[in-house]
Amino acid sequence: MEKTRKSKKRLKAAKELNRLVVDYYLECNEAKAVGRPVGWMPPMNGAIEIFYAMDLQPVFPENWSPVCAAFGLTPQNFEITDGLGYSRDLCGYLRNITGYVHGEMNDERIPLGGLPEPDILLSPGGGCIPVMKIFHILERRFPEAKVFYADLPQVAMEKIQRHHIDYAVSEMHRLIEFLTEVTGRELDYDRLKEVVKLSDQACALWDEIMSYRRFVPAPFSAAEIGIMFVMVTRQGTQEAVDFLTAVRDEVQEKAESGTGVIEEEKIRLFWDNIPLWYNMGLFNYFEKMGGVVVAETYSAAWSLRLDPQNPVEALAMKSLISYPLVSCVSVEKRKEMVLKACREYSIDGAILHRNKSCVPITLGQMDIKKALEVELGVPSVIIDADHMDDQNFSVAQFETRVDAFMEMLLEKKGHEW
């Protein structure tokens, strides 16, 4: 197996999410050159709605990073971030980010035709650390582009309470007037509404998608997740209703007629963290041990529904909750999802990804490993990776622990390989 490798995708949907891809980067980038405001953000927040509801055009710099990842590009930006001193400990996505729009960024050599400068930033206060200073660099790097300081609490979700919920709906009626006043637009209301109802649609679509790998077998696997580019980029937009809609009716017809992701399906597994978005193809080397990754952490991380009636109090929510659906959550917390994945899709065995780039969302995987044991009976490894770097990833490494954890569920099961 490359140490850089894409993944083997089964849906026919893979095909019409390319052309997703190239059209959102298209859409961005044709925003700039008519004068339409460019916003860059961190995803998974209640902005986005307000921007298509605005038009004004969103943009994340953290998902870039997976794109550059898969165009091979991170070497370059890694090299940059080198040179400008950033430790090579940090977040991949803060050293790639960084790399790249200190570079030649606009250069007619970068796929998708790169990312347009930003007219507006809006720089968190909340999710992880990374994230913020992803801002902050940002802000020094584009001194013209208006900010927007976001202040939100870190709160658990269970901790949530009415309070939470007043003081991040006022955060977002500041956003709102903020917006307002640099751009010119109002925000039509009824508009929002009608947004927060396609954003919400999606998140539904999401769910039972996910739900159809409950099916034994699976009918699709962690090799298509890409799917989740919409729900970065496109929420609150028909596109992304579409697009979801197609899968799901895919999926759906995979599922009622029992066809598999591969032939013969032995064994189910769960993926713990984040990706490794250079080498997706990672996740189709169990198949030939007939293992198929059904379930991943990251999926959770867009199982929420938004009251499109409410609207502004519905993002507020999205923002308050969405990181602490996967990362900035305690170690019990991060136990109890992952109990609940593997029992929800009646997993064999789990990978934990020891990720170098991600250590909040790595924390705890010790504790995982024996409550996976102990309580289920469901074996698990641990590979030690990055989700951006490959230099901190040894395919023979990986091999090695990997087959020797299929070889033994294999026999667990009465399987012969």
Contents of the next structure:
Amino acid sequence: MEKTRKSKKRLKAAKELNRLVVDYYLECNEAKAVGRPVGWMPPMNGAIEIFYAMDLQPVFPENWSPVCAAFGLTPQNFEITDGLGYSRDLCGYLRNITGYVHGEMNDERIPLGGLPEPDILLSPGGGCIPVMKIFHILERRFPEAKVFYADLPQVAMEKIQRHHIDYAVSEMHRLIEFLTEVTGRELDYDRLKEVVKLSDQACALWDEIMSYRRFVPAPFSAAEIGIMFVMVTRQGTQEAVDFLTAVRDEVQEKAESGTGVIEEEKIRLFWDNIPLWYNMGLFNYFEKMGGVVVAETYSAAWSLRLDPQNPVEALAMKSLISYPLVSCVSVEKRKEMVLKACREYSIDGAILHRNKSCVPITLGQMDIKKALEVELGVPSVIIDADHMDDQNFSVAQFETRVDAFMEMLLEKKGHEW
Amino acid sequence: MSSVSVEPFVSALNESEYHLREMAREGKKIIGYFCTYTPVELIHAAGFLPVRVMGGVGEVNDAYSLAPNFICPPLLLSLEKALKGEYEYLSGIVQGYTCDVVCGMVNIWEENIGGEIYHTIPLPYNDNPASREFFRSCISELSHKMESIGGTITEDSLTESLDLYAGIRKIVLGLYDKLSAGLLPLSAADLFHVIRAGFVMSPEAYFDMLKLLQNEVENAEIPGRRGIPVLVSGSLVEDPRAFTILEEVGGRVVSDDLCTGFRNFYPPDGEGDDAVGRLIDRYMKRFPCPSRIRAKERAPLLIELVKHSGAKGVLFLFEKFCTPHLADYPILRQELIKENIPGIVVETEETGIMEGQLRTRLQGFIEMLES
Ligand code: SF4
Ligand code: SF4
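Next up, the form predicted together with its partner chain in place of the form predicted on its own?
And the full complex, kicking off with our chain again.
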């Protein structure tokens, strides 16, 4: 296997997804050209719906990193960041985006036109340290941008109480006031309700799509996880709902007709932690031995519902619930989620990506490993890698570990290999 | 004239484990914390003893079965100790959310070490009336939790604790003033022991010891400390050898920006209409750790500290893999360069520092500052 490789996609929707990605980045750059305010924000929070409702353009630097990885731009971005004196031990998202914004951001060689410079920065107080530091770096790089200093309680999902919600709601209102002031645009609350409703529909569709992966054989694998692009960038739009509806229909049809990813699905796998964005082909690696990655931890990030009648609180809750998935979530909760997924998706084995770039998700993984073994008898294997930097990934080590793991699983299930 | 000895502090440190075990056996609840953003006054006011969990220097083995090798050494070493039973006397951990590693570690401890109270406080990042009100709710949530394990917090008990800790901080800040002025008859390593003892002692006993030390310092003959003045900035320091080497090669530590140093003490107290208000005010205004603030806001504070202390350069002493510090460093460096303040970076590993290599580098740094 090569160190960097694209995944093999089998869903028809994958083609449509390519168009959506191109359209989205085109829209971002057009916004700049026509003077629609562009705001950069961290992923997975309730501000995205407010942006769409106010006809502002949201841009997600964290999502740009997988794009850079897919196009092979990461090494040159890292080089610029190294040159600025940043440690190579920092999260790859931080290293990638820092290099990108300090390089030729909109050079014609940059795919998709690059990112438009921000008019607004939603700089988070909350989430993980790297994501906060990314925005501190952006604030310095784009001194003209208007900065919203956001604050969000760092509390584990199961510990959320009224005072956390109240504070998150008051922060949402402060954000709306800030956006009104700096853009001169008013928020129409009826429009917001519609957007939140669309967002809720997208979440419901997401859950439904994921539920079809319970079918044996599974209708699609983690190799197709790029579909989450719409959850990251398009939540609250009709476009997302339409796309997800098409995906749902396709997946449903496959599941019900018993069409799997490969001819004979022998082993069902679970993936923990962020994928290796520069090597999504890794998800296909298991296929030669009959393995399919049918579930992963991070798809749970959008497994929530939003009440359109109470849109501001719904968005505050969204921020409180989804972001802790990558920072302050308790081991207890993560264990519960992984175990539940392993039961529901009939998992035979789990792959735990010990991700040098993401400490928050990696910490606690060993407890999950133990729980999988003790409570479910599900074996797991640790893969040492990094979601952005291929220097921290050894193909040989990966293959040795995975081959041995797969052989063991096959034997356990009485298959020949 | 009398001499100044930090011996009592060193023995308090060495004997702390024994004493803490005894106290726990006698029924005192001891609550651990990792970072200095934990409101120790509140824990103390509840009738418990707050103790800072430290990793020291050593080898990591068992901790790797629970945590990856790319997190900071102090937390790996603390976990190692805990797995060996060295923190058995703790009733749990209360921690203000600072960095992701600490947050993750609280979870891992809760799962594997156990105890009756584990709590992370989601400290607000902004300082405004709404965030302070939120902070107040967080304090009350924690108070209830502590009451549920037998603590009692009253306006009076909290006021007393605030007074006690303010007293301690004032004395230590006085020592820092003398340090900067070259009038402290203690080496940087000595001061380090004095401060470290405070993390594992009862504040009442520590306060008494500090008063004695303060007295000795006042009456001591000042040896006129020499050396090129340097400020040390970074995460936490578990191994004072770096200070000693710096002083051996001709430097002199005149101040620091460390959470095992100045950052833990400044300001000594806060203001407020009631005890909780006073507590909140101090934690909102405290000298910031990079996990809580932007480099652009921290840089001027650091520069002021450098100028005020008379330092000619900054030794950045980072724990390996410490994201908040490593991520801020390039911006701090740019700001320091604008002020013509040179700096050098040293990263520490579990086994402490590599002495030979460090000596050569620090020697070069001091020579550069001299010229
Ligand atoms: S959650 Fe992980 S990957 Fe995302 S920015 Fe934080 S450390 Fe990096
Ligand atoms: S701030 Fe740095 S040194 Fe302190 S606990 Fe976090 S990672 Fe470790």
